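Take a look at this single chain in structure tokens; it is the form predicted on its own.
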Amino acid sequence: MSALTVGVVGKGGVGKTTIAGLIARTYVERGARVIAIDTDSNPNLGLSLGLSLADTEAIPVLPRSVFFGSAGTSAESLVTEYGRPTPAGPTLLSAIRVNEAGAGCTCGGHATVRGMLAGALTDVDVTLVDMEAGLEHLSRSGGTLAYADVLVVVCEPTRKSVLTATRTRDLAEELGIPHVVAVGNKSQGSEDVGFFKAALSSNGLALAAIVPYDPEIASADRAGAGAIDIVPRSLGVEIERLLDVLDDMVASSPSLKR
């Protein structure tokens, strides 16, 4: 498969990190080498990839504002030094962590991730970036995901979530991200399915998959287990559907941004 950079974004509470973990895991199951980058200041992607809380918190944070280039650091060296294997298969990097009040701006961490995405990582099929909730990372000044090939916007069946997705799509277009797709999450029946289809379509957003709400996932989360520990078939089918859409986008693109 061609190298692919996927950014996963969404309003707080929509299940973005769970979906990001499932995407990364499923790509590994398809035979891809995956690098997963957690840019949340309260990083939890490791839990969704099967790590314990202690192991997730022990992952070293990428240095801020790294200089990349022939005389600087390479993206591969950062993966080697700061990346950690996970039970789900992807290699996990932690870009940002806020441990104390008044710790300062996280812009440097976002700059490091942007620099890594700007250059091709060798021997990597998929680079997945789980973004912090909000829109700052898509601003022109930050532009953390400026080098992403596809943006996956996770929504829940609420009007506010769809509005956030629409704003995200608009910013992604300004940054020049080639593809933006939406994933409806936490669907609990035909009413939610209808809402996703109508609301996203009316706002010009392509709906790639509708992931059903599953109480087992919620129970696993409360018990401290990650998405790797239990993936109901209904969720797996929709994640596979999403990956098929992403792969079709790559196949139809004459050249990726990288």
Ligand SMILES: Nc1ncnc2c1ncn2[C@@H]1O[C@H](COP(=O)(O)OP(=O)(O)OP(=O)(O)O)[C@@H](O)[C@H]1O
Contents of the next structure:
Amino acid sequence: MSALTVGVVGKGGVGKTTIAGLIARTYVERGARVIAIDTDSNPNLGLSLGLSLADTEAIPVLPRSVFFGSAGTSAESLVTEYGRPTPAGPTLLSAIRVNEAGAGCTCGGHATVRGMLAGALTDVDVTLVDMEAGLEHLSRSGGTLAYADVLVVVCEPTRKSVLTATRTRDLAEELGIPHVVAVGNKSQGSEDVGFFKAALSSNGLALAAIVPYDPEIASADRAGAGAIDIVPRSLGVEIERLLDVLDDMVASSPSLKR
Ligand SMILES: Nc1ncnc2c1ncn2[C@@H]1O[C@H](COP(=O)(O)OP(=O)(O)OP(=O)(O)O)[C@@H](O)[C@H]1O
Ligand SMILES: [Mg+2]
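Same protein, the form predicted in complex with the named molecule this time rather than the form predicted on its own?
Below: every chain and molecule of the assembly, starting with the one above.
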């Protein structure tokens, strides 16, 4: 497997963290060594990877505005120092946390992630970044995900989430990110499937998978847990389909950086 950097993006609440956790975990099941980076200032990817809330909150946050290079820090040393194992398999890094009101912007944390993604991490097959909602990560000083190979833009069956996906694709093109694929999430039947197919294709977005709405995910969330025990039954096929699309991209794309 070639090394691959995937950013999971989209409008607020569409399911980015849920899908990011599933992608990371499924890659581990396929034998990949996976780093998962939580860049949300309100981090909860740890829950989706099977950690308790206390363990998620105990993960040390990456230092801001790290200088990489021969005279600076290496991305590998950050993984060793700040990465923590998770029950689902990936090593989790927490890039940003806002736990003090009025403490300033989070740009330094995004700069650290951008620097980490700029070079290939040794001994890592897949680096997966769970992004905060919205579009700022694509505009902020050079783009946090400028070095991603592919953006997975998660949508729910709403026009506004597709609009966010379309704007994301346009900004990603400007940054030179080679691939953008959409995932339709929380589908509750043929009407939603039809909406995803029509709305995404009319905006020129490739639809890689349609993930059903699963009440067990919703109740796991209410119980304060991730979805790692229930997912194979309900959503596994669609996540496997998405990973196959990503693998095909790597195989057929000489433009990927590694
Ligand atoms: N396929 C699904 N079926 C049922 N519930 C889902 C599904 N995907 C996500 N959810 C629920 O939707 C809510 C939002 O999910 P999640 O936190 O993954 O979204 P997000 O895009 O990461 O949100 P944010 O923008 O706040 O980071 C959660 O309560 C989650 O349990
Ligand atoms: Mg999230």
